[in-house]
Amino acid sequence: MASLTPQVTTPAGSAPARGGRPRRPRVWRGVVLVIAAVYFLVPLIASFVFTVKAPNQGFSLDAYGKIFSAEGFGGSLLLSLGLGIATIVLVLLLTLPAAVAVRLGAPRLRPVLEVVCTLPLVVPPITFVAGISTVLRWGPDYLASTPFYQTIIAVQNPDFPVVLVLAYVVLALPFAYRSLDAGLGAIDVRTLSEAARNLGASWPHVLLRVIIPNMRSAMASASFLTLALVLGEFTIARLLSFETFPNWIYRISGSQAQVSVAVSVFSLLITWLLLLALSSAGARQRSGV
């Protein structure tokens, strides 16, 4: 019978596909990945080549020496490094319990809270800033006699200014709930929650010790993409009159043009080797389980 068989064979190189016909090359991926590459890399090269191309010296990498002795350098980085570690885990105390709940509590509430933690992608930044400063500058005038008129000018305070971290909070809600969310549906919260419930242990000791340690590499990236968006925010920081990171690179601008671009290209070069490594950080735990 084996002699009777037919044997199909596939000729070397090429794989076999789906009802008999052969996989063609999928030309249009390499055409996108072309177009993105040129679409992200043409910029940075050009802004590269804007700071080490001085006018009399030629190539000088003198704008990258004077990054950190440049005035303002070192506080304005260190106050938007601040704000977000704040702001995240404000965030991860706001969004990780609540998402949790919902998974095991409330199945149906779900959708209202995916509708609630999004609700800043639709609000412009320009609109949700302009209620702020109206919000603090109604404060002082009608809450003088109370005791929160020194909270609401406490929250204003330049060295640590807690309104940002408020408000990047609400910015933050939505990128942070995906990732968590993501990571809340590649394991199985109900049958961990259960099986430790059943052996005696409670719910804070559910979530620190069963949930968290499962939760790592999409914590992670909700950390990560909470940190981006405070250290490239600016509108609502101008306005409110801030000088985090990205307003002390828009005031050197104009005198310090290259310094500027430098320090925009070295920071987008660490947010870049920082999302490889937080990459790379994910795919060692997804292995290793």
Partner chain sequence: MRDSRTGSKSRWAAAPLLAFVVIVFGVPMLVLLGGTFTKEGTFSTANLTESLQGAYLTALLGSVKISALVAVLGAVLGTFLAQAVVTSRFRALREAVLTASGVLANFGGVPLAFAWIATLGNSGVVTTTLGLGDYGWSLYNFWGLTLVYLYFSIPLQVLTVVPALDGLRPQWREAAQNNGASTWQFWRYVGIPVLTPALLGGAVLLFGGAFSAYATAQAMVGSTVPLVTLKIADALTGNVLIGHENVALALSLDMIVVAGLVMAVYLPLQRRSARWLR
Contents of the next structure:
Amino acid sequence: MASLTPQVTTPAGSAPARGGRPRRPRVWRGVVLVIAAVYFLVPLIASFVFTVKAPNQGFSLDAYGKIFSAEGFGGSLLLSLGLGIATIVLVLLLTLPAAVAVRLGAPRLRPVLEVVCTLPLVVPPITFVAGISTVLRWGPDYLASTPFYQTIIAVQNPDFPVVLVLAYVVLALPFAYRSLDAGLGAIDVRTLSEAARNLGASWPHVLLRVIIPNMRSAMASASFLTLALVLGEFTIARLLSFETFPNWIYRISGSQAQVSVAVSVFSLLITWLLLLALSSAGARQRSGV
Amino acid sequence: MNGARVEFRGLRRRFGSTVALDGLDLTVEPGELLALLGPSGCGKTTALRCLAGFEHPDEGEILVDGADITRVPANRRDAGMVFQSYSLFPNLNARDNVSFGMRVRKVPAAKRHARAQELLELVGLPSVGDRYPHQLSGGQQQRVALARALALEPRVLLLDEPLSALDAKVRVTLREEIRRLQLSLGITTIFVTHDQEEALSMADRVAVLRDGRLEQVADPATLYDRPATPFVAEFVGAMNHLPGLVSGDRVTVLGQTLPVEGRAPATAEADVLVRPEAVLVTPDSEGDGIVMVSSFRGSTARLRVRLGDGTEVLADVPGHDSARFAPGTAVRVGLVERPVLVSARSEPGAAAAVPEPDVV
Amino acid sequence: MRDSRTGSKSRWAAAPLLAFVVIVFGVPMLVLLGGTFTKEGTFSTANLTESLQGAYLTALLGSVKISALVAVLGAVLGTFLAQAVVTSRFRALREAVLTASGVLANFGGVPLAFAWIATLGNSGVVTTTLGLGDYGWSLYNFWGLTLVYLYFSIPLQVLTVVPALDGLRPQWREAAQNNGASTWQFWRYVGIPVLTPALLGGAVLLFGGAFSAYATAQAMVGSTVPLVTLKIADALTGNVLIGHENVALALSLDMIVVAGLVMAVYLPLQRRSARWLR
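Okay, that is the form predicted on its own; can I get the form predicted in complex with the partner chain now?
Next comes the full complex, this chain leading.
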């Protein structure tokens, strides 16, 4: 192979001045970032402008004030928060022992749990709710003479639809399990629990006094993700006809466009705050405080 | 394949407020293996990367066989490079890694595979062609990287601490092999390292860098026996600084009077530089010194001896003798009768014992 | 051995979770399957046949089409954005983009639709300011929906691909240059192949997100863009025709099959593209 060096000479004029650092990459990077900034910021800014633009006065925050007085706001928000808390409790109760078990004694269960926690991601929620609504519709016909009948009626109580909690737990499982599993991986749960067992602690004691205190940030992150999911969930609640917060936004949009956009901006802010809390909790965990 | 002459002329490069290269002038002769040696941050890697085209000097130029290549893009330079570690393309097997440069140059597949096989045999890995990098050991990866660097028959080979991520044993075998290959190919080679033993054992000449400047360039024996500056003396091998009194061309140290090597300093009080292996110790209950620490290294043992006046001296004794020099043993200390280097006393009265920096 | 001693006991700790999933997830899925193949009380494939005809088929294909488009566009654009951020020297920019991506990737559903309606809808701020209406602009069609879906898809792709981009070692680019490769050749032979597993994974996630999206479409386009999720919802709520509940189940089964098919294409591709990892 011929040597290439001597033949190649750069024209003097095109040599970059000092340092000879290539300029081109910075240009495309700038273009990409500017386009992205426009695409992602304009809707946010425009939404805000939309909500404060009053027909005659020019600027008004009325739309935000109206959120709180609008009919159904308090009830639906409280319902969504209540559902969120119930879902968090249930999902933690179910996944924490399972995640600890997989780490400690039954690694062969891991693939099973992986599949179980991937299914809700592969199966679209709307197909899930199609199944649920069919069960709820058919159930009473077949189970009329059994105690299950009462159960089926009870889970659909519009004041607190337990059926939504059950469905949301399934949707939240993948996120909760992954974040708990990651948290357990970070604290070396085996050594910790063996040390505690060695000192004579019982298993429930190990779980409550040793593992959970060390898992606070992983549990917090699982809880935040679950809460964000429940507060934003629309499909299942709408198809089962329960008025959760997102459904309320949808219902009032027909009559009060500004208010519904204001609520959208508002709910985005809530998500922001939740995720900021989440990432700062993560940062605290990393810094070991 | 024959080697090219490489010249660095007044190379300067700064990164923000740190000066990596501060006017480096250095010529590498055709076919020689030159080691660039120095502590981290001395600019040795920057110099190499300027030659490879990954860095661009703020000032100065680089000549290969007299042609200025300072502004030639990195992908058109005639220099093969081996990186510190993990530089093999993870998605290509060993054969495709080696033939990468030929693929870029549109060499037909059959031809480049045959050539890659040749190169893999050259580096002693005839049967790993189908393996992916993560299936190779660290030493094997570096051999493949060497084969890849040689694939385009460059006239300069650049090695950027290629052994530093390897086990001690692999390191020694591989450096012998690199040297053997380099001699048989006659390729000009620049080898960056912070390991003085590596530099001394492999290189034709060693260039010691400090703060972006050249301290000394010489063959290993000269560098070791006659360091041009105290920095080189400290950095290459271990060195005792013993207080001495100069008179004329002789110096009195530890009660012995020895001839001075090179120029004697103007002042009478001076530091006498003595290698640990030039210090003679014998067990003697009447002796002035006491062994403080003894670290066994196999063929030798290095002793730290404290003398009556508080001076500490490093001394090497044969390994099989180390039992006689357990800590606490009283010893007599002398020096081998031969000319010694003397430098002006840097810190008057300071204890002369050298902390062990890079001793192996 | 520890496993034999505590293994059987600790396995029971996972039992409530598994039982819960079997009942709450498994039973509806079984009922879904059963209902699909039941018509007027007897076994029948009529529902399935109907779900693959006419407007239902159009909707299913429409969903696949928009999801595939969003997956490809989102994966490509998201990767460019991620690369711009990763190679930037400003640490703050990187942190800001990653945090914003975390938020925006979760910004779906009804609020997203309203934000876009307020921006580019018929009386949206940008529409009225620039007078886009005069040029026949409408957000409520296939392309408008694509634009909106990308709003959460691109950030999701950024989150997926940033770790992979961080894993591209600078030595690889330098080694490629050293072997005479141009920037394009580096990406062609090394960069893109190394990123492919992550890109494929991201594209599948994006496809799934767009395919199962319902809230945004419902709030934004109603039924002007035929989508399978909208059809299922209509049939379930008896919005269009009474007695089509079982067609909704059949459509749901179609969706699950499509999702399964995507996985069936994805997994071997993934394995092939990542063969150098094993």
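Keep in mind the model is a prediction, meaning the values are calculated, not measured. Positions refer to the first chain, counted from 1. Between two forms, the rigid core is defined as the largest C-alpha subset superposing within 1.5 Å.
Student: Residue 68: with the rigid core matched between the two forms, does its Cα shift 2 Å or more?
Tutor: It does not reach a 2 Å shift.
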